[in-house]
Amino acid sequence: MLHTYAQLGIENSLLGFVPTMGALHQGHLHLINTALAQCDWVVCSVFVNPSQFNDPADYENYPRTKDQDLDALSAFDKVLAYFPEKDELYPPHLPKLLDYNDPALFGILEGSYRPGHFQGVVTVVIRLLKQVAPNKAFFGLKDYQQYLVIKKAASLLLPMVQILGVETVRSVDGLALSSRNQRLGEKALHTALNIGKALRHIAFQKHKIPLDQAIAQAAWMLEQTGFETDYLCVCLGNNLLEVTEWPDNAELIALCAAKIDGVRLIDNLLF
């Protein structure tokens, strides 16, 4: 990456970078475009990262569509297509995974369930990051634990890189769009808006109800809609402890992983 900096004349702009797996959607779109209002040029990766795929039938269907992607791209000034190979990240001369662990985000949540998936995704993330050696790096909130898992690695591991959080894109009617939206149905899309109500639900009723009640309320709702709950609960917004009652004076956050028809979503709506 650093030649072609050279090439194009930028080695000394304010570079930013937004790591994609592709299949790119709006979420993305507004990823580069918040980007671009920070730095003089951004380079935007497409990796389906196998190492963060703790189910071989979730990596193989999870959608690749390289052609429409350079075409989303090809649309900005200033942006720079990145499509490494899967050798330039897993070379043979080094260990497959980095060497890097935290107990306190990877064995709650999304880390309780994927097993390896956080350390997969600390190890391609960093490997990007010293490859594209950005001043700044873009992350959509959706997938708010893995944005706190790499802040903090990064903080440790490449502390010159500034990681930014970006607040969710929602489809005109609130669900949080995701490249996996793409293997629903009409009528799953439709069902899958019933995450976003279940959070919003809860957020709703803080200090009106139980929280234990208020979680249950959701939960029924995403039961009676076909979901099949992963977890569904609300934590500390800066470190993700899961809380019980409702604190007085704290930024929480409500966190959701559901399957409906063999597919995988998450969201989460801060509050």
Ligand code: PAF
The other form holds:
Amino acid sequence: MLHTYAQLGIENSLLGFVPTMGALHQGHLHLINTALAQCDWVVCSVFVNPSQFNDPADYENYPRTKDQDLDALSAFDKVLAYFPEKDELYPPHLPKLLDYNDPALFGILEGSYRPGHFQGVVTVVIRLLKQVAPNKAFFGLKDYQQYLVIKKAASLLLPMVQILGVETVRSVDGLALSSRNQRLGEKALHTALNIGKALRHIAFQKHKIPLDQAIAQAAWMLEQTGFETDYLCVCLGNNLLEVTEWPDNAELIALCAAKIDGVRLIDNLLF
Ligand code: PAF
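Having seen the form predicted on its own, could you now give me the structure of the form predicted in complex with pantoate?
Below, the chain from earlier opens the complete complex, with every other chain and molecule after it.
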């Protein structure tokens, strides 16, 4: 359990929060540094949340690296590590899932491939936000749909917390950093670069060729390199409504989820 902020003498500090599922990498460290730049203290939680996994094998195989995560967090000044136990977030007296629904966002893209996923995410994030009581909470934009879901849920349920999105950190060759990358062999890691290439191809073709053609070319590129694609599409950046023709003057986002060697990767590009 967290010490009270008064016990730590930081009750009047501006508090940032970075929730994670551990296996911390440079992307998480960037979230923490972004939070530290805007806040006095930062709480970083590590909890592999069972209710957001629709596939039990995925939950079992999710990397758990508590000792390394603790080492990484203790290298920071002014970062409090929080490793909640399951009972703290799912106590017997509370319903398993929060009674909150957002059909427009829960049912599309990630939500349609991972039924129940966002219900689990919102449940754990709202409970963590209530426990940690931060001024600001920081989420990676690699999980763009998750960011929009949480921003909307928090604006309705906990409007005093500011939800902020932080840009995706990439390897030098462009691969979005993810804890799941740890499960890729050397060859698959190299092949995974094609997701970013496919997204950049779509953005580059804006207004040059029809949108469906740009997507078809990018999808072919993924198929040729051994990917099994769940979705590859272009949506409006503010609400994830899919577009089928290039609009004028709208922020767009190309999104992709695809599997390579049994590992499901997601990425996106705002343009
Ligand atoms: O993005 C994640 O790592 C998780 O979905 C989160 C926000 C920590 C909730 O479990």
